[in-house]
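Below sits a lone chain in structure tokens, taken as the form predicted on its own.
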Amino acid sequence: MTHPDLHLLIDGRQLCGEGRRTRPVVNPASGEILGEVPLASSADLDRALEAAQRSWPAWRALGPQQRGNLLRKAGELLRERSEAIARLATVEEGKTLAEARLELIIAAETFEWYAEEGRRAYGRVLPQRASGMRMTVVKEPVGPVAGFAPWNFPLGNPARKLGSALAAGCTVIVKAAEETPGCALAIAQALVDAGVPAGVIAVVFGVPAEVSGHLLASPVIRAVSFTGSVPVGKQLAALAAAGMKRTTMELGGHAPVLVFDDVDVEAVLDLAVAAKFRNAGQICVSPTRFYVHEAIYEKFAAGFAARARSWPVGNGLDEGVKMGPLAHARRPQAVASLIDEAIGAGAKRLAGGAPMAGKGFFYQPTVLGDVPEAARIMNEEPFGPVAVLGRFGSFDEAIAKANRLPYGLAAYAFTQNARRVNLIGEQVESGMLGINSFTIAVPEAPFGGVKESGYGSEEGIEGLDACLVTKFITES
């Protein structure tokens, strides 16, 4: 497939090198280089602020229905350009095609969902205090919104920053991905198509810190919407702090999964297995520390490994395989490092555990068994396709494994006893919670974590709360 061309979209305009510094793009199953990706300079994000201050005044007056009837259309347009743009994905970041092709959906269903619930900003009137007097509460657009869309999921990112910005009233400046450029600015496509006006939206590229510094310390932005690891969402927050920006922090997670000895092993090793690999394990809330009952380890952990070891890797493009590379050449060895450490600290090597030979960035599905507490790859998120194993004896024990870390995004558990899952919706901490299911994500609930996860949602009504202020009002 011929790659796009690609541009900075400012102000309604698609900016290209013209001078500008570049970045290339890579094929991360083939590294070959698909194109060059403009990086913003300061003037060009200047141009992006004040065409964001500008247009905001507009967007805000042209109320929820109108905005809603745009944000649906362009949901319509996505849905007409699935394949060439799920295509595009799979070229760009390396998921399967498959997995592009339902990320895409998931983004149209988004901006259905916001053009719909844009619509329901309630607000409230108080009980009178005196005759002749009224108190309301209404919400209102924060304004101009930044937000920062990482390469993971290239469509579902900056559709999730887009929509409950746009629906909510404000204008948007996304930082998307110097890894996966086509598929932010196919998703901006769409709605520039679908009629939302110039200025309203602007995506950009460019060195992270340079943008981020520079969009964070104009007094334009009001709201930060960041979508990354944790050590830069604290730096990310600081600096928000400094103007007191209101900011939703979706951060790294290292997410347990507890596995109790009631459960059909074969069926929840179904869907495990392909939960662990999906995306190559380049998930925020993958399912990564697996702890498993003592009674059924043994069997887990070999049901597993043979699975692992028969899941079909290559090109996402081609027929029947389901797991592409990891989307950048330092992944690989940033996941071998952590599973070589691990196994020194005397965890077993179940399955996988080595790059794969040949071009692009591939690495083998690895499981590892009995994984010593202390080794980093169970305090450091691998964001890669390696799952690691460890027993359990008691409720306690299990649910003492699953909160140990500092982090809160997303956990799961499986099991059959009804008054168990009570308990673990209780005391497990995260902000997403799975029970006998992998699916924790979708446009109408909240997507967010605790702890050192992050803080705020996105998605769901939450997520339209986080582009709202709340304005109490007097009249008498």
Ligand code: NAD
Contents of the next structure:
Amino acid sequence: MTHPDLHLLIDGRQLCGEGRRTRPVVNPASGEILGEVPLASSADLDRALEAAQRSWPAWRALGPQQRGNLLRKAGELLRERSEAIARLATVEEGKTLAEARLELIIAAETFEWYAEEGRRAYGRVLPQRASGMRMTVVKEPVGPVAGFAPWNFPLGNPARKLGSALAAGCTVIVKAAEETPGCALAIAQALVDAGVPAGVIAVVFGVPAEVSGHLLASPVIRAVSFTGSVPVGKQLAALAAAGMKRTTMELGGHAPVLVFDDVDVEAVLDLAVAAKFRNAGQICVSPTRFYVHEAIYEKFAAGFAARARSWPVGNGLDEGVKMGPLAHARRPQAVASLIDEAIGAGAKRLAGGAPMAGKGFFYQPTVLGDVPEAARIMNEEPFGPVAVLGRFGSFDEAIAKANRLPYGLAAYAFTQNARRVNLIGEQVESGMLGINSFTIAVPEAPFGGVKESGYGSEEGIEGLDACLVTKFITES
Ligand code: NAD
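Switching conditions: you have the form predicted on its own, so give me the form predicted in complex with nicotinamide-adenine-dinucleotide.
Whole complex next, starting from this chain.
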């Protein structure tokens, strides 16, 4: 399969060459160079900003029904192109083809959800204070949005940034990940082919800090949506604050999983191991710290390790593979340094614990037992295929452990006790909570965190609202 042309998409034009800097795009399963992605210059970014500003009034005036028709059509095109686009995601990012296919369907669903939800950007009419008077609250598009989409969901992340802004009547510039440019361009192409006018969307790549610095300094950009790490999120939030821009920050997590002693251990393990090694653990809501009741800890740990040792790792395009490589060359080293430090601090290596020999950026599915709370891996997001296990005795201890970090993105709990379920719902500090389930991301539900995991939500009615401003109008 030849790799698609890689370009910047600005004002309806596909730009590459012309002296632009480039960066190689690498297949993480083989190390093979797939192509060169052009990096935007300041002039390119100015062009995207000018187009976003110029195209906004007509896009806004088009109205939600027409915008919805275009989004729905783009969703259809994604479904028609699903096999080719899913393969692209596997080749650029490394995830298995099955995961890539599912991600593509969710990207299509995201457009379809926003196509409908855009028609429900309701305001309200307030009771009048005097005869002949009218007081209304209306929702309006915030204006041109800058979205920053990382590589771990190379289809889903750009679709979220684009879908919400477009449905609300905003123009949008997406800086997509340089590691997975073909995927972001395939998502944008579906919108272009559906009829979204030139200038309404732009997809750029570049030196990340240069692009964010340039876009966020511009008065054209009215809102910022970033998905990525906590440190970068804080930098971008500070840049946005200087221009008082609205922000949605979907940052890192360190999800706790509380496993109580009333569960079917084997059934929970089947779900937990698949969830942990999905996308080689490179998911912000990946289950990471497994706190297991001491009565079932040994059985749980042994079962997790046995499954991890036989988990099929390989090229995501190959049949039967359930975990691919890490997404880029920096990741194996980053994961290894956390795992090595934890073992040095006294954690037990129950499975894996080393990079895999050969080509590509593979790391073994890893399970660490009795990990000291002070180990870095218990405190920093590992973003890799490693489960860290610890024990608890009482309910209060489990909750305290779940809440001990500054992160608050996702959390999970497994128990059959209904009263305990209610208390967990009350007491766990997280933006999303899965009870007896790891399924927490669907287009109709808000996706976002609390504490240092960020603020605001993507998807759901909250995702649309992030691209709207509220205006109060009084008439008499
Ligand atoms: P990284 O910090 O270099 O990059 C993470 C993402 O942020 C990339 O998409 C990158 O392009 C972007 N980025 C970095 N600096 C930026 C800047 N100044 N302005 C705008 N965008 C910027 O790290 P990495 O090795 O690529 O990824 C690993 C870390 O990133 C993980 O530990 C994880 O915390 C985080 N991450 C989080 C998510 C998520 O879904 N929340 C996704 C991908 C990566």
